[in-house]
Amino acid sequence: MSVQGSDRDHDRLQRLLSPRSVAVIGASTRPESVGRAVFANILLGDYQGIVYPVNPKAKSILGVRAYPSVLEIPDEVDLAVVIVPARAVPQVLEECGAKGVPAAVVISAGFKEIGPEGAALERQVQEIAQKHGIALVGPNCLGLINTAPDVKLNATFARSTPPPGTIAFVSQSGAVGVAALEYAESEHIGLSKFISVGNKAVLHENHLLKALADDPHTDVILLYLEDLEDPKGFIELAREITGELPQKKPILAIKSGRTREGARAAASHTGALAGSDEVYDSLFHQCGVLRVETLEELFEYAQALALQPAPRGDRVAIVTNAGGPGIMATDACVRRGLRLAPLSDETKRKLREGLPPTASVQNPIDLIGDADERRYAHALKLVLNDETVDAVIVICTPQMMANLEAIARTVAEAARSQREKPVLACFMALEELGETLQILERAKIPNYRFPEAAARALAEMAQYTAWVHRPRTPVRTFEVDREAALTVIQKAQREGRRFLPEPEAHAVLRAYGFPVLRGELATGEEEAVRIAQGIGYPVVLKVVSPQIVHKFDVGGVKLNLKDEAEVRAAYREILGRVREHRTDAEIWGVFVQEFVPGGLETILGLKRDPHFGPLLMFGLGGVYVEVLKDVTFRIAPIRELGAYRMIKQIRAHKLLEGFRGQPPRDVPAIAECLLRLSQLATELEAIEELDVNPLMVFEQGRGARVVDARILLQG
């Protein structure tokens, strides 16, 4: 998906966000009404276009002539802001369509958020907007703001107007939007755009991301999301904005509902573990979106990304006048994946020349408590010129001898002297910081009250840098026998079965090139012995039944059978136990499979989500998936780098790298299996869920083997 849409769509989005004229339909003379607040915000907010109040019962509003209908306005209208009762919205939009209004913001509530009747009314609004080609935001929203100097539009009923800046904020919640605007104003955080999307009847986050990608006033995009209308489109669009465009822009998101679990499916681990929060985490990983927890963090990180250059790497120097805060910053940096820069010997030598003997020239650099602006200037010049340093955090605690304003000017001058390395400040005084903060603001240096916040912000900057400079890998396609896999699936469908027993599941995986262990279905004891001898001992026996998904639960598995006698005894025991536990089960026979000891158990999974599409899962098998749920997810298709990142992101990944004398495992073999699973997921849409559990992974260079597999078809 390219950020470039059709010329007509682009023009309507431009009219929406940068209108030359606005009609406020429902503008009111009542002082406490929403219609009055919106009209006042536009009129008194120095809007650079023309605003028309529309109200059939008023001659004028705030001294401006009112019109009974948008159709009565003699001039062209770019944007209609609608604040009328929900029942009246369809008629108003019909009039906007007849007038040729290209864009609308419907602030009115009373639609799908109130139930089925409201949902039906919203569908009517959607149909009218689509019929007339109206780019519509809402309904049930706060409105929008554009602080660009040639627009200066505040078409909301919020009481706060943020200063102009380069950060855009798109919010699905009006209440969160109000809080964000209040916070931005109180913290002097400049915004370029604010858009409250409401119920997303027509325009949703993807449309607005396209517009903001092209916006010359926006450098950073913030999102508050409760859901995504088009997850696949979001991935493609966000990946392009964050990492591929000539003018790349970081995207930061809060996704609410972190503890809400998705639908459960008993047939597979993947279905049971793939809650909505895990999927959103994976989605954001795939497209370079930085996920944050709180509004405070959202703006803290956004300021750093908007005001300072991106770091070249993850090596940070900390300059402080107090040991404790320096240690706190160090701990926070390391916890977030940053490294303390190993200062060069030359830098440390020169630091000693200009600092008292009690100062520490090891990173973090402690200038000690009586440090003045000259010490800060000396230290900052040296660390910013050191090639081992990618970024600097400057900490200043209030001391009797410290002139905070002078130190702030020193920090500002040091940052101005070079434009390649970010400088973040932490002036820890809680009072009398007015002029100090203004000095930092004018120099575009974000200030944080506590060292940990500065470290977190810098870590997000480094993470974004790593994303931008990641190696690009293509979506890999293998030669497979899709027809053979479809033959197995279609046979089950004709027989009215959703579950593919193990021999069929193995046949599907073998057709897609998975390294499946040798095995064959035996329908009698003598045949089981013959197959075991052909494979070679030791072997495994497993019951095969379309009604039995979990074979161990009914005593349907026997491992490490070393000779004919053990195979015969195991065959009889399996049939006896299964018939005792599941009298209703149709038993096809017993699957005889080679037994290969010594590998590390891992699990691969696939679940087809109705909203996100095919989800892939990876984790370690055994207790790690059963108890710890140590797994990662991605939305298919994935690229080669994505496969390796899935493997790296499980908490127990060190076991794959070799731990306490254990040999490293064949990670490339796992990655290839994940890539093959990705291709299978996109090509065999009839499969709803699939588990490979375990995929046994051997020492580096010895590959991996599919031991057991379950496949559930769509119903």
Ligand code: ADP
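Could you switch over to the form predicted together with this ligand, since the one displayed so far is the form predicted on its own?
Single chain only below; no partners, no other molecules.
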């Protein structure tokens, strides 16, 4: 099935998720069996359609007449839920195909996850599903749930059924799925749909994302992923869903495990770093998916996004009856990039009028320990009407005189009085909260046990808002000399070389309009001196050899040479050292280059990844890149805003903004280089890996220079 999807695909997904009839193939009466658990869940879960147990050995299951085969069912079947042993699955699916069943969930295990034999069986399953056009989830999965009032299907073997709600959950792990369902049930978190995708033999996350994007019952989509089947498709789809559709929906994801190792001895830093988890981080950034680490966070954020309106900005008002938690919330907000709303003078004046003199009318607003519901009402009304406030966190610690229920009711009313600013609650009592929590729950106000959790959730909401309202920039195309770049590449290919040393790499980059530092190859000492004089002192000398990838490490770089004598000495020293260390190396000569002090060293990279496609990299450069690993990735092509976001995403981005007397750096110059690299990545397919390291970045307005570059061609 393609993700773009025909009407037929769409219809099949519809039947999969909202079937009007279900055949449970492998339904069983045996206690403790999966076949019994699934059937019982459907039956006892008040399923609104018709359910048919299929079992050749039983006349009835739990009092419902059983059929020996799906072919014997007299009516149409929308969905087959399959729980028979693995080796019987192909036969069962053939029968489903013959009956024209459009969708199936194969819960049975014993496929790809057990080894080559299982993998072969899984390929068979895949082929049969494709032959009959069956929309198939699994195998090796927990099943699916749809809580919509006209469906009410729990086709899983999990013990718990979450209450209905507007959050959809797609899980690649059955066990994580079980944990999530239990958690959702115990915390009263409402789900619209739950789908366990298992081995993803046919349908994968992209298909389900597409279906959930159209689902009127779903407002927030949660993903638990271990890998992505089609990263490029995922990015396109997720971008649409999170930011472009009329009905936008936030997507939150946990991505765990199976990090690919960049272990092979890579010819470039980009190659070595691209196997790391940062690629996923960047990929999610690129399409507006909010990445989280734990299930707890996943639901905390999802609740906020599902229950409350998204804030318009990042300015928070904190209303509390205790100082400590107010300060903790403030710290957590600031740490997560939120700002404390300044509050208008009028708000402060009116606050003062209704509060005791010891109260603080500065944000965080401290109503003092003996605050009752009237004080909360007064403060909430004012901050919700204040133009400088985008969101509110209400903290209530249990004090002797506080009537928590009355305060909860007040918060509920204040939140309900408007639908523009989110209100998150933090009632910090763990016991004796029953009724209070229910009041908040009914009012759709997410409650957090600790202030940091509320702050985190709000920060996530603000981040989503920022993504939705980000300025959209077009893909830019620069005028470049592609022919000149190809000439250099083809020469190397003719000579049977994959590695392009510095002078050649520079020529390619120059053809693509990069600001490449002046430099020229010298094949003898006299020539080196002549070039140095042409460029003007001071200069740099570097060895050029197709076998030497890291020149500095072999003593092949001499910096800041101030006159002819120094150039001559450096020339001899470089050749001497390199010949000594690398007797195998064929030496083309020495590169004479302008010396540029005082720049900040950054790295730009390109790596064509078989799974992700052309990856662009940016980070802090120099000789320590692989130690610091402070890099970000994007899949090309990128747009202007994407380039800026990529730059901002590195941990050390503060260095670019200027600090301790250091000037702010020319970030637009870096962004332009990244955009040119993006174009190069799409137009020069022969390039497999490319490092610009360093790209020296100067103060704002002074640009950036490509100092060193290397290119590896496709093998």
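All values derive from a computational prediction rather than experimental measurement. For the two forms, the rigid core is made up of the largest set of C-alpha atoms that agree within 1.5 Å on superposition. Numbering follows the first chain given and starts at 1.
Novice: Once everything's superposed on the core, is residue 384 shifted 2 Å or more at the Cα between these two forms?
Specialist: Residue 384 C-alpha, core-superposed: shift of less than 2 Å.
Novice: For residue 46, is the CA shift between these two forms at least 2 Å following rigid-core superposition?
Specialist: No; that C-alpha moves by less than 2 Å between these two forms.
Novice: Please check if residue 611 moves between these two forms, taking a CA shift of 2 Å or more relative to the superposed core as movement.
Specialist: False for residue 611: its C-alpha shift is below 2 Å.
Novice: Give me the C-alpha shift of residue 663 between these two forms, core superposed, in Å.
Specialist: Here the C-alpha difference is 3.5 Å.
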